[in-house]
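So this first bit is one chain, no partners, the form predicted on its own, shown in C-alpha cells.
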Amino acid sequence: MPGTLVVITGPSGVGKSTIARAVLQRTGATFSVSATTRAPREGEVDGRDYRFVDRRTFQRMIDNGELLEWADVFGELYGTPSEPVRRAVTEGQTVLLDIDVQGGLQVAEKMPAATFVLIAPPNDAELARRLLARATEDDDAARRRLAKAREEIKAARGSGVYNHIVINDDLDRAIDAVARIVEQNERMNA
C-alpha cells in the first residue's frame, strides 16, 4: 500500500522546522531533505538538514525536471528533489516536506493527494518578535522576511490547499498537533 506525504510549511519564523524535527522524533515518518545553494549555517550537515549544491548543479536539477518543487529565497535557491520523495511514498512511507509556502502551493499541483499542513503564528508582532530573535541576518534582512511572511500567510490562506492550520502559540501543543496529524496519516495507510 503506497505511503503519504506530508507537506509541513510556514514562513521563516513560525518554528516549521522544529516541529517537524520534533514530530520526526515522535513518528515513524521520513524526512525529504531539500537542496539548496546556501552556505551550511553552524551546526548544519550536508546529507542531513539539506544537500548543499552550487548553482550550476541546482540549474541542472530544474532543468531536468528533478525536482518537486524550488523557489529563490532572497538569491539562494531551494528545492526538493522529486525522486527519493515518490520512491519513499511508493514503498508505503510516510515523508515529510518541512517547505515554505511557495513550494508546497507547487507540490500541490504535483501530488495533491499529499496532506498539507500552515504552521502559523499567533499574530503579526509574535511573527516579528521571532524572526528578528534569530539574529542569523542583519535587520534589513529581517524586515524583508517579515514581509515575505506576511504575504505567504496570506496566499496559503486563501489557497484552499491547506488540510491543516496548526497556530505555533505554544511549541508543546504544535508539535502534539502535527503529530497527531501524521499519526492519523500513518494509520491510514497501516
Second form
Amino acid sequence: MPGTLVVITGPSGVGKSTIARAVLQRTGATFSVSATTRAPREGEVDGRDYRFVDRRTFQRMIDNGELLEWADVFGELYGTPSEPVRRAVTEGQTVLLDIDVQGGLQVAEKMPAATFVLIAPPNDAELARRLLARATEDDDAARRRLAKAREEIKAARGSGVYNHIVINDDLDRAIDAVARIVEQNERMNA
Ligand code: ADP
Ligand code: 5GP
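Alternate state requested, the form predicted in complex with guanosine-5'-monophosphate (shown: the form predicted on its own):
Below is the entire complex, every chain and molecule, led by the chain shown above.
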C-alpha cells in the first residue's frame, strides 16, 4: 500500500517547524527536506533541515522538473524535491511537508488526495508577537511577514483545500492535533 503526504502549511512564524519537529519525533513520519537559496541559520544542518543551494542550482532544479512545487518567499526560493517524496510514498511512508501556503496550493493541484493541514495563529496580535520575537528577523522584515501572513491565511481558508485547520494557541495541544492527523495517515498506510 503506498504511503501518503501530509502538507503542513500556514504563515511564517505561526509555529509550523516547531510543530513539525515534535510530530516527527513522536510518529514514524519522514520529513521532506526542501531545497532553498536562503543561508543556513545557526544550528541548521545541510541535508537535514534544508538542502542549501545557490540560485543557479535551484534554477536548474526548476528547469529539469525536479521540484514538486516551489515558491519565492520574501526573495528566497524554496522547493520540494519530487524524487525523495515519490520514493518514500512508494515505500509506504507518511511524508511530512512544511511549506508555505502558495506551495501547499500547488501540491493540492498535483496531488489532491494528500492531507492538508493549515496551522493558524490564535489571533493577529499573537502572530505579530511571535514574528517580532524571532531573533532572526529585523522589525521591518517581521512587519512585511505579518502583512503577508494575513493575506495567506485568507487565501488558505478561501481555497477550500485545507481539510484540517489547527489553531496553534497551546503548543502541546497543536502538536497533539497534528500528530493525530499523521497517525491516522500511518494507520491507513499500514
Ligand atoms: P514557522 O516555522 O511557522 O515559521 P516557528 O516554528 O519558527 O514558525 O515558530 C515561530 C516562533 O513562535 C518560535 O519562536 C516558536 O518558539 C514560537 N511558537 C511556536 N508555537 C508557539 C505557541 N503555541 N505559543 C507560543 N510561541 C510559539
Ligand atoms: P524559513 O526560512 O523560516 O525556514 O521558511 C520560510 C517559509 O518557507 C516557511 O513558511 C516555510 O514553511 C516555507 N518553506 C520551506 N520549505 C519550503 C518548500 O519547499 N516550498 C515552499 N513553497 N515553501 C517552503
